[in-house]
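Form predicted alone, single chain, as structure tokens, below.
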Amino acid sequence: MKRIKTAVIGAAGYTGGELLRLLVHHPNVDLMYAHSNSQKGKKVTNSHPDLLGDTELVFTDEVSTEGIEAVFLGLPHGQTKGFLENHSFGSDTVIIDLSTDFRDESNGFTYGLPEINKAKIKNAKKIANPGCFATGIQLALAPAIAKGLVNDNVHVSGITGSTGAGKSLSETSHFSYRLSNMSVYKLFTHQHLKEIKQTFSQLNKDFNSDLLFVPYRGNFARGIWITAYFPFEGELEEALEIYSEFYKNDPFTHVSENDIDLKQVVNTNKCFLHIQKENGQLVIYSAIDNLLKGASGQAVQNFNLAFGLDEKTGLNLKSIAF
């Protein structure tokens, strides 16, 4: 069995450590070195004591190119595109960037969600992995948008662990602030919907509606749920219909008949999705893993169309139910 040389750039992180924690049991890679600046010469399971038993890593702050395949780059927004001006990496390495710079595919990348992009993703030498919002917003709505059901404004509201404000503290994100609390943030105006609208005017040249995201701070760790509606003059059976012949070549993301809840899906690589019509709406759930299918499990999953593994290799996780 080939394995891959594969290296993690920023790896003492949130999604570092879920990339180090996929990585280390994944069949097909050979991880040569765990990147981070602030942990340099320190055991990875000092920053990831889960990882006792699974790897002896310790963190490097060398950048070593030479032979790599295959390098996740888990760097805070905005500083990949001065990292890879800085540290140049073969013609034939597989680039898998987590972070906001290259998702308008600027730079030669490609916009690695598979359930719409898996060709291209197939031929890709650079992949801009998707914001967790993004994808959680993009699998509720693309079958729609594709098919031209959406005429009028898309009332969208998102509410996310504390997983995603990353490792860094800050007001928000300390315990004695989300404990039993809940807020808005970003009102309309949050970064996600940038790539949200390219990838939907790519799906439907015609698409033009508004987006009114409303992004909400949970007081729980990991996870994303998306509520989204407009109004849908079919039948909820036409909807399904769509919906399900869209995604029945995508392994992760399921149209589930019954109601469905984020426990469901937390710790896994899965999407599920729900669909309901009411008072003249067409309202669909998503609910995924931030850190998992919203950042290093979606990684994981172009690295496996990029190699030409099956998409699943390394991600049959479970999820923790209850």
Contents of the next structure:
Number of protein chains: 4
Amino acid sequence: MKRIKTAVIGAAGYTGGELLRLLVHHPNVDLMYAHSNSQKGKKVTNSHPDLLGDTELVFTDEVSTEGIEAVFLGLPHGQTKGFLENHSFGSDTVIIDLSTDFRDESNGFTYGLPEINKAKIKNAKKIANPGCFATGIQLALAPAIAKGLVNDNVHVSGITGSTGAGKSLSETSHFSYRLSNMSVYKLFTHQHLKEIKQTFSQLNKDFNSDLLFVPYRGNFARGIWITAYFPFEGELEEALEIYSEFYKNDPFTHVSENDIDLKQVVNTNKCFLHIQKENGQLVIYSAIDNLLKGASGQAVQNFNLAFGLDEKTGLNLKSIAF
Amino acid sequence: MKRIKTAVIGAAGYTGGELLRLLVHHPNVDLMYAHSNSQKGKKVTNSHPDLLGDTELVFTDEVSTEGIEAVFLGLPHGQTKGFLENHSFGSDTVIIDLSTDFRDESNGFTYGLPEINKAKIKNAKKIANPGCFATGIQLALAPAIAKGLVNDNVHVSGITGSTGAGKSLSETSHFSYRLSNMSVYKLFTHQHLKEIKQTFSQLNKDFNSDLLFVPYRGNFARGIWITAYFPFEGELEEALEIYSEFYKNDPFTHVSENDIDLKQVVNTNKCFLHIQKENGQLVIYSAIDNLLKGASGQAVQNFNLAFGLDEKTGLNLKSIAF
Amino acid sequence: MKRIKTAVIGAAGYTGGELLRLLVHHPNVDLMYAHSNSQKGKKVTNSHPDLLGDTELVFTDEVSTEGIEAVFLGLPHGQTKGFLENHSFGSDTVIIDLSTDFRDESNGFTYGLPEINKAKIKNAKKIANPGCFATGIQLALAPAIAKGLVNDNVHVSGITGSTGAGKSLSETSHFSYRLSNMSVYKLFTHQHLKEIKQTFSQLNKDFNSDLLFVPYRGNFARGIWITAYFPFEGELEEALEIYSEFYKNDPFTHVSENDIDLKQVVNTNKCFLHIQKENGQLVIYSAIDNLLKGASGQAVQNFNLAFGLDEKTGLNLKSIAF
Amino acid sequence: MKRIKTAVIGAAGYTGGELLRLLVHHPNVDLMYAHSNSQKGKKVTNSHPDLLGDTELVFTDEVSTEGIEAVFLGLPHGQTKGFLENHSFGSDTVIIDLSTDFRDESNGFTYGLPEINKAKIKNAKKIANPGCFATGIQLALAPAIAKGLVNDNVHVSGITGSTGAGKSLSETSHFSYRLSNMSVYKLFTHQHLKEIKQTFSQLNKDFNSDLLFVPYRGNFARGIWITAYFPFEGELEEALEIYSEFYKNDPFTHVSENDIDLKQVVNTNKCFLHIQKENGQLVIYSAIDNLLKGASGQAVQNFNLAFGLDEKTGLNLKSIAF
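Can you now output the form predicted in complex with a further copy of the same chain? The one shown was the form predicted alone.
Every component of the complex follows; first up is the chain already shown.
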């Protein structure tokens, strides 16, 4: 079995930890090191105690590039560019960046949304992993936009779990504040709109509708829920066929006949969609786990594609269900 | 001090219990009896154990009308009409119905939203208390609609606590299902839209925009959050003045200068609003406690108005805050 | 009606805010100022936004002592002593300190647990308000210890809401960590054991049993649950009579015949107890709201007692119930 | 690769669903059918919607025994005996029962706690899978009891997630009740004490201490936390060595050097232990996922052992972590 020498940079944060959780059990991965400046010399299980019994790794702050075939970058937004300037990985090394830095596909990066860019990802060496809200919204709307169904404003409400805001402490991540609470932030201006619009323009050069996106802070830890709708004169069946056709080769993205709820996908790499036609609108719900399909799971999916592995390798994850 | 002989019908459910919690400490209320068919003969504290120390009342299934000056009806939707046909309260008795049955203002009922109908409520003997989502949405939009600012579709997302669905057990009220979960129900067809549109037509006979309302099941017990928006060419300041003027005599409804969050109003009779102008849209957030301003608290507010008491009597409630 | 000129020092924190929530509606209180060094010049509603509509107060960092009849001290533990050395309140001013600093009854302070010390509190000018766990545990055990029923180890497990740890951010107060989680801290060594043992020695000079107290971090925001048990050869009825007699004049502390749960008391100043005899042990459960009966509510109760008011004034609080 | 023809009886409930989640990805399992009387003819994804994309199975109410090599029984407690009388599986079929019915090791069943009975399980055809609380408590105490360290009462508090009570609706499983709540049930009399004491007698025939077990209903969905302690005169190091030695061949059970919390094991088959010596007591914490190590995960572990597979096959599960 092929074993790929793999490193994780910025491995002490939430997405870094989630990567380690996946990689320690990935059959094709040789995890060479887990990098962290702040935790150097400490056991990985110190930061990610759930990994006790799975790994004896100790964080290092040294970045070895020699012989590394794949590297995941889990650095804070804005730091990847500088990092790559200071560390030269081989030209064959597959670099998968989880930050926002190269989602504009600059510097030779490919936008790593497999449902849209699978062929390109298979040949890519540099992959910019999408944002979590961006993944949920794009998977909700891509088939409709590609087919030219969307010719008016799209209204989107989205609710994110607290892990979307990372490990750092803030007023809105305080348990006493957030428990049983609800609030909105970055109304209509969420930073993920940029990469979303880029993809939609690529899918359909005539697309120029507005996306009015209301992002909610949800009082749960993991998951993203999206409700998106736009005026649609066609029949529901037509839309269902378009979506079904669009995702027919995508093993993680499924259109459910039944109503969906968020916990169906939590702790998996899946995206579940459900579609309704009501009041002259086509309404699409999508649900993902923000740390998996919205971050580290999708990163591993991109890794699998880039190395010619089965897309699901290491990603047959048991949902939390309850 | 004036003491009003008061009864609660259907006192074993969620809204009935919440009425009792308010009425046992209301300085102008003589609570004559708490009625329940299912719990007759049992202590009120058996159904509402938090009232231990506050009341020794025992549920009765007898409906005495003699001498009753005020009666709150907390019966299941659809049962109030039959109940009133079978039990004749005096013509001076103030009847406050919490069900949907008379929200169409049939049979001489006044729609009991004080911010809109205060003058009428002060003279009413029959008051139909608004629904919870209906309260949150109307308070978010009434000033704008009354002033004719709304000439296009209004987009509304709303999130309700589990108590909105009452005491009965169902799959979606199971703790294991609902915890950390999110889902949508009754998309664009929620039953409260009817009373909302009725009010909006009364406020502005030219209003005929569509309300596209996405109701979410929230994973918290108490509270309703509303985000509503529509295209608006004016300035934010203009809107703020309109809202401020509209609610200037309403002691529970406040426009906050700062961002709001749901828990600021939970366990109170308040409605907090916050307004933004963004991307050509006027966006209004509103937050209420579904069992108080959305049900039993507003019922007591209506009771106060109908009896010429200070509107806030018995309703200076401490918020849960955390 | 008597109006007492009252100040709150350290009013920006959790217990300070909870005091303000109570005092703005207390009929005998003239709230003179709310003090905070960190928030000086800012509106009180900036720190405690739920108070919008209830107060226009602005925080001050000046400590006026002139004419102040009552002062609540909500300073961090360890700072009260220095504060009182620097600020001389009148000898008639009632000082109620919520910190740990004078719970040893040094410097003329009376330990402010009304169920134990009511007579002394009525004549006290300096009151040291008990800790939250300390209140729950003492109310669970005081009657048994006073009667000499306890002659062996007492086993106590207690679960606290996150607000017990205050406003500051920490790893264990991060929402992503604490949600749906459980853990133990300060095993057998919780700092409240000191004041608990002091009271128990006062109640019964022969009491010298050990208290083995396991404190849990609960994944809720408000409330404390205590389960305490010790070997007991008597009958349950005997214990029930002792408890009933002990608390017969205490309007907030009730022994329930039925099983209790935590939310019955959340957002109230009540303590509910339930007692079982099982397996040769007398088992007492107690439930309080940590910020009310465990802090600010009890402080107001002490204020009422010290000023000869009805003990319940301003404390007829509606429980959250759900 | 060996493929074992496997059936699940009672597959529509919580433990049945959790079995299916594990078995659909188990490399050695051919899932022949999923049985349910109530759901016959319906898709498995109707009851367990998170499995969309993983299985096309339809529930059957027919029990085929022909060629079945392994059968998991997820029937309600008390129904397994009758079921096995009515359906004759082959003498080589491995039967793993998740109910309480044969935990007394009657009818040739082996008690399926691998950390205690691994050798027997490897040769067993009939395995009685332990209860969830029973697993958590036994793993916390077994090494100490086997070594004769326990000579006095053992005090245990345990907190369970709501899924422990299964799919059925009840007052205490209502979201509005259970959220942010805490309560105790079956004080000192929990039904799992029977199987716990049986094991402890087998480990140490002189063991006759009392277990005083306080079970709490926790306000989370998955997981069990146990705190157990007893007087201990030895050193902590001695205890750590005993535990480390006892579990040295157990890949899921780990003694952590650091404090543990519940979510470290949620959604895994692990048991984490942490040990302290304090106040003359040896204190052991244990944490498991009640549906995995406490039910279906352990059932698959037993299946692996009975078929000579690596004990961890199909059980390298990613923890929820947050």
